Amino acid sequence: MSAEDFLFELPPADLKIAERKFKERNPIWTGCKARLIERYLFYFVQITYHGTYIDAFAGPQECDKHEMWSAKLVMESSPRWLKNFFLFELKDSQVKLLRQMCNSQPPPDKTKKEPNRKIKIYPGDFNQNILMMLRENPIRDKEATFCLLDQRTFECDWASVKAIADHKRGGNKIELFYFFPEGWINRSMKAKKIDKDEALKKWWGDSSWPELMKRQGAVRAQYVCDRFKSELKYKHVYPFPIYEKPDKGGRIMYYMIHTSDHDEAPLLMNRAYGKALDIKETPEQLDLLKVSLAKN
């Protein structure tokens, strides 16, 4: 099987077998993350026509790399056919940079069906913030939405997922693309000293994160998973490995568990994994990948 017929499959279930292919295959650098987020958003609009993106941490980790700044990266990608951007951050430094990048979009050009956006900047924090968000613009469930959930440790608190997970009231929830540090949770987890019980509550959702603590590795994040499945319901959870770069050890950083209730999201995603550090596919390879949704 060649590499391009992979891209065609669902990830591997066995997450032991599926870290060694994305590593021998095509792995995803630490720096690249957000060109694989980019890459799944443009093959989402390809399917949908249309859709919503939520970016709770939205200004660029790095204000010099725009290489890395995913909700920069998502906007300008063509076509531009995502419709609403609701966009989150804390510092006053960022918020000033999304909206500089925010204002220099050009208009929309209506020779390529590209919709009039509404985007709306929420300065502060996230976790006050995403309830008056859904509630100032109700999300109609047929409406396709991608939730970027891109902490850096611990600042995304649970009781933020679960309102996303569940302010649809039917079709398929809101996609969630979920950042969870392997590479130094529990090196984190031990620095905390003021508060740690209550602020990891807050994080995981209740007080069983010791539970959570006792894994490693892929059973670690098979764990998360299954509690994104079982508690939220979503119907497909998967945790795609991030890997630091070889010549620093090449060991997986953290995860980004994608969940949908999409079945044809998994396989998008694992063909973005595979396709994120290469040229966009033409025209006749987009169709190719239609027909091969078709089919499944």
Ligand SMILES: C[S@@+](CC[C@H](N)C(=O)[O-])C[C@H]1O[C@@H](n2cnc3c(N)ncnc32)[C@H](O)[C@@H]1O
Second form
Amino acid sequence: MSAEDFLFELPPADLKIAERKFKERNPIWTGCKARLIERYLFYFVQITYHGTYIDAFAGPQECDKHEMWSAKLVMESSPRWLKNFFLFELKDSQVKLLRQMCNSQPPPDKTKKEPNRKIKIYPGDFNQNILMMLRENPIRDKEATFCLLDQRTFECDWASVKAIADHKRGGNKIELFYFFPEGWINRSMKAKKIDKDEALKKWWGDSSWPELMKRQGAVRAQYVCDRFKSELKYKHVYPFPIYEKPDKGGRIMYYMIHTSDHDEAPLLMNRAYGKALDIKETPEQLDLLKVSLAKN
Ligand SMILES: C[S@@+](CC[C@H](N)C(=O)[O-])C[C@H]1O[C@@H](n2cnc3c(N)ncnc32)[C@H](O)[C@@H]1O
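If the structure you just shared is the form predicted on its own, then what does the corresponding form predicted together with the named molecule look like?
So here's everything in the complex, that chain up top.
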């Protein structure tokens, strides 16, 4: 690794430049999104030494490709310092896979300071269960918490996003990693015939969703990010593009919008994006990273 590899930088503010740069550098394509999430949380625990992971749509996208399954990769990521896991899933067959995966985890290794974990699975509709989960498990203001909202298209109600963003009474809000289906949103909106306005109002939170249709690409991604900033008051919001597999054309399929109040979070996500497919840093390299971060 060169010295530059230890530096942290923000992703480019100009999204057109960013998309070119991401694509040239080390594009994350759909099949390796889970590795991006896992790598980010690997950096996250280096800073926090603890944490809570919420996964709203936690079943595997592809039942036979568990190496692409975010919840599994995060749970098995080492060091195993994330303590609480709240996993939501609608489909019974997916809940079964989740249970099997959770039950197959080894006990904590106390020599590595691994905590006893609390793992809770909520079968059923995330939008109906999220408030109950937050009531049953209030998250302390100081608890570093990351929430993956990996919907397929329109499954995640805006009211649920808001409930998570508004949950803590102080400190940094719960971080979000929100899936925005840029590659097929126009098609999916057109295809929706039954209760279209009602369904899209739930997803977008109000009846201004036609505004989205007037935009596209990076401009639309920025529009969505601005909403997370203005309405939910996140300090840092950035859309990371996820591409189609290079041999299939490599266009942007969707954005993962990262929202956080922590000043180091966008630096860490940008690093994770660049490094997700590399081997992980050694403990010595991680120490250098932390020094570099402290100087930033
Ligand atoms: C796109 S996949 C999630 C992929 C997963 N994050 C991964 O890394 O492989 C969406 C999952 O959400 C589930 N799902 C769909 N609607 C849901 C809802 N309303 N509440 C909870 N889970 C839901 C689906 O059954 C599916 O397992």
